[in-house]
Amino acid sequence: MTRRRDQELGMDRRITRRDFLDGVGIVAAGSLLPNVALGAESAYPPALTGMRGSHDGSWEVAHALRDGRTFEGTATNERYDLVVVGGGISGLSAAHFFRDQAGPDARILVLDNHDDFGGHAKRNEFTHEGRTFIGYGGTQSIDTPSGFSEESSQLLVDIGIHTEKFYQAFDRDLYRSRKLERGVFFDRETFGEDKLVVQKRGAGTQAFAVQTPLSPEARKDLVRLSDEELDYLPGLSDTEKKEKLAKTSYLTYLREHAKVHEDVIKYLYTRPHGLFAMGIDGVPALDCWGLGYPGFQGLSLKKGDAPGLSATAKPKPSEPYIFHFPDGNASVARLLVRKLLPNALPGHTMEDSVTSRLDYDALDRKGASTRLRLGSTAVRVQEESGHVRVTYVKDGQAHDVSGQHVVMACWHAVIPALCPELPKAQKDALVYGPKVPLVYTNVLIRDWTSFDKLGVSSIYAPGGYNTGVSLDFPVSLGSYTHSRTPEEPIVLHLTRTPCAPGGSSREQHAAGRYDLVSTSFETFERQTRDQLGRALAGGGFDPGRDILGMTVNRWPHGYAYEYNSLWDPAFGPGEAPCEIARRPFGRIHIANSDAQAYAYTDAAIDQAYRAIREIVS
């Protein structure tokens, strides 16, 4: 882009920080703030803009330890009943179901890497003429919270969240009465135009199409795959089309049973973008169709579950999907922290939690029998006599702790690098399913008056940087409230799942990983004020004005890998590598998200009981 762009979009307005990178490898953590409008507390994690995720200092010394350092602890003396290596969800309730267990004076310490806890459940927090505003940079909602096991539904009243509560605090009607829709916006680099069109509520796939810059063949074919019933698959039984489905790619179901124009497939292909992090080429036919996406409603398939559907896919119970908090889960792992360290947020209640702000000093103090250690990557785990050695590098400097038992919380795949004593099966299960990459960006507007005009709440770009943009949840908890009205500013979110089209599951995740680490935020910010100056052109969003600040949460890691039935063989009953990689070895017991290769909150939860399980019986 020319200077003259860069200006336009904001680019030269006085900041306070701001990210760049030098090839692969970052060299200052920062944010791009106007000065004059937002106000931010470096010293308090939510409040911090710019990169954030995995953000710089959080992974170099795993990165190190990957390519062979290796790393001699100083002992503290340090001993504890329990020592959880992760501080996400899954690390928190290990704590907590292990202090459940072991009564109130169990020593416990949990690690964590990060400058803030909740692993990928991770607070922003805006402040604009003294008001904050909250948007979640990570695990986003509780999801039908009525299919969580027993033990997860415990866990979440124990920490004071009840559910129930949402169904007044999440205004279903605050868009609708608006009557914003969802919108597409079709970019001129892909589609030939910039346009966005609105897909209002109850009109039809073929008022749609004729307002889309798709080709006349393309929009008959639209119509054709959203709303005729032909089946493309003839001559099957349900069983053999679920089978042919499972191995097939939604592309080439697509484009050789289907048989639709190639625009269709563009407009199409960045679809299951924001669940699986690839396009329509590296997601099965048969995930497509459990999750009702057109050209399936001729083939007469029988509804449920199916051999080779991803769990994602999956039918769940019919429940609103409304139980978000401001911050998303990260209010989850608030609401643990302040069980086991009452004195660390103040307040009783989950409504009182969302505006409680957090003292990061009483996490680790000393004496205390739960202790939580931010900044502090483990590098070694072994298991000595009666004990297990922690050791873990704070500040450049690394320390020996000791613990009875050590649940591994962490990504799976760092395991085998602090535990090489482990089988070789295990090690080669653990590091079987790659996490997904994915970015979360909450920019701050000053008002959502464009959206308003335009009729739209959400965008869904095909052909853009960022495949999604929307307006944050209506929540208003507490004392906390949403902005209600157009006039007032807002938090968008936009979500980014860089792959590499063609390749399979893994490559295009490697692909994803080495494009987050490779780019700067001065980038991820060009290009976002970019794609949203051009969708929102036409309710006079301005981008240099409007913009107030942005946070861009990168997870090079993220999603925990799900089987994909075009790339991993179907399992028998504790073949799965998911089930070899969490076996206890010794006093290590394994739990995290990856070890039900399900990325969702109440698999961190359930397989925390599990390890804590494991130790107790």
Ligand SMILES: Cc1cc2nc3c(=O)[nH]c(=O)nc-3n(C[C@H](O)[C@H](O)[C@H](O)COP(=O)(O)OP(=O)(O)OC[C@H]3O[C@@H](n4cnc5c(N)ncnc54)[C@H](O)[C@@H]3O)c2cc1C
Given for the second form:
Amino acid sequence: MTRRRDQELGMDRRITRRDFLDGVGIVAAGSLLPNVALGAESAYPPALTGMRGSHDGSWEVAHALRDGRTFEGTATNERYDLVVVGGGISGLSAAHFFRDQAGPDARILVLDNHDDFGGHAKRNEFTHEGRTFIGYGGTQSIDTPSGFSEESSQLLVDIGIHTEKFYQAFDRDLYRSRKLERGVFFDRETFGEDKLVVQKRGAGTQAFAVQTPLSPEARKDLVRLSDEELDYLPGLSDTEKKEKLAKTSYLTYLREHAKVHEDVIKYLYTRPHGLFAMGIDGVPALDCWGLGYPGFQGLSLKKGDAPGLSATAKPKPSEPYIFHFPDGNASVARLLVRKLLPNALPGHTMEDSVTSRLDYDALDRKGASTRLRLGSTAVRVQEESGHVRVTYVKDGQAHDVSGQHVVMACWHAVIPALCPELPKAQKDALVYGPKVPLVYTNVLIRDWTSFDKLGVSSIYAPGGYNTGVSLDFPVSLGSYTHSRTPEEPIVLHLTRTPCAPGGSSREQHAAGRYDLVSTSFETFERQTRDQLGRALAGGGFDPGRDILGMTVNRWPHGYAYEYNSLWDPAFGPGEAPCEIARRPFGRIHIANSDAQAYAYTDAAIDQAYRAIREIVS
Ligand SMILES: Cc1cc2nc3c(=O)[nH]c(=O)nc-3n(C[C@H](O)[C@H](O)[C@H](O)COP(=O)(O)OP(=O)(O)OC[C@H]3O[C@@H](n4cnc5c(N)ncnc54)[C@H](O)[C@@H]3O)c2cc1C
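Provide the structure of the form predicted together with the named molecule, given the form predicted on its own shown above.
Up next: the whole complex, starting with the chain shown before.
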């Protein structure tokens, strides 16, 4: 893009953003951060903007370890009953369950390589003219809590979360009362023309299709695929159809069975990005049937679970998607920390926790029975006589601590490098499913009048740099009030999936990971400004004027890998890699959502519970 275009986009404007290089915060060129005091925010990670998620400074030690570097720790004489590696929801839950069993005097240390705790459950804050806006940089919502196990449900209650309160807190009428719908942005690079089309609820596919820049044949095919009851797998039984769909990508199903126009394929290509971090070439048609995508209504398939359905596509209890704190499940992590370290987060209720400022200095106090040490990457975990020695690197120095037991609540793929003594089969299982890369970007905008004028609250952008853009969830809790009128600032939430179409799921994720670590904040910012400017142009949005702040949460190691019937065999009981991976090894126990191959908060909690039960039994 040209310098002139950069100026139109506002690349030279002052916004709340900072870029980080080599673990050292630097102010990005041209960014003067008008409303944020740099000195103050450095001690308060949620207020850092720019590149977050797996921020620079969090990954270098682990990558050096991967590349063969060894570390010799200095003894600290710190002895714990439990050392937890990984301060995400799983690690914090493990600390909670252990303390519950062993009592408040149990000595626990939690180590995490990031400058904030919570792992994927990450809080982002922006401040504009004295008002704080809270966003979520990862783990978005408590998904279907009625389906949680007894232990996960009880943990939520124990830390003060009463999910029924979200029925009041989440304003399900705000956008509906303003007649805001879902829009689709067709971009000129993919569809020949920039056009935002509103999908009016109940208006039908035909009314939508005629407004799109799709060719007449493609429009007809889209209507046929969405509305007509045609059986594209005639002559097969219910079971045979499901077996076939499990081994056929949705792309192949659309091309070879439904035989739709290529423009329909372009329109649907990125639809599964948010859930699977892959396009329709990597997702089984069976999962797309399970999730209600178009093209299956004429197959007369029996509803319900089916062999081969991925964990994400399996039927869940019907419940609204409203269990959302303004910072997503970072509140789950913060409330776990409040339970473990009451002085760190003032207050007593889930409502007051939303705006309560966490005291990061209180996390790792000398003499405290529970300590949470950030910026600390574990590099070696080795059982010795009667205890486990854990070596970690903080501020460039390696230290040794000792634990009676260790819970590895970190990403499974790093564990073999930390514990080379593990049996080969277990190491293979630990690296079987690498984490899935994706990006959540939060953009603070001056107002949402452009969305209001255009009649949309969210936009699907099938060919866009970000494939999803939405106004923040309308949740007000305690003294935190959601943006209620279009004239107020609001946080926009954008998602990007950097996969590489064409390969197997693991190849696609590997390419996406590489893309993420080699993309600068400046590129994210330019692309995001360009996209918002074009999609919202009809509503008068000016990216140079209206964007006040931006935080890119990149997650090269994002969702836990879930088994996919296109690429993974059907594992028998006890044979799934996650089941082999999570076997205890002496005093070393293994948690994380990876241990269930299920990228959800209840898996993170359930696996922590199992790991602690192994210890206490
Ligand atoms: C963008 C995004 C959106 C999501 N949305 C949802 C959602 O809406 N609902 C839902 O239920 N789930 C969601 N998830 C899934 C999410 O992964 C889980 O819900 C849960 O937060 C995972 O917790 P965890 O503790 O298992 O793993 P993590 O959150 O990954 O925590 C593991 C921690 O261990 C640390 N670690 C790794 N190696 C080391 C080491 N050597 N030393 C020290 N620390 C280490 C990691 O850096 C990390 O901080 C989302 C995930 C992502 C990435």
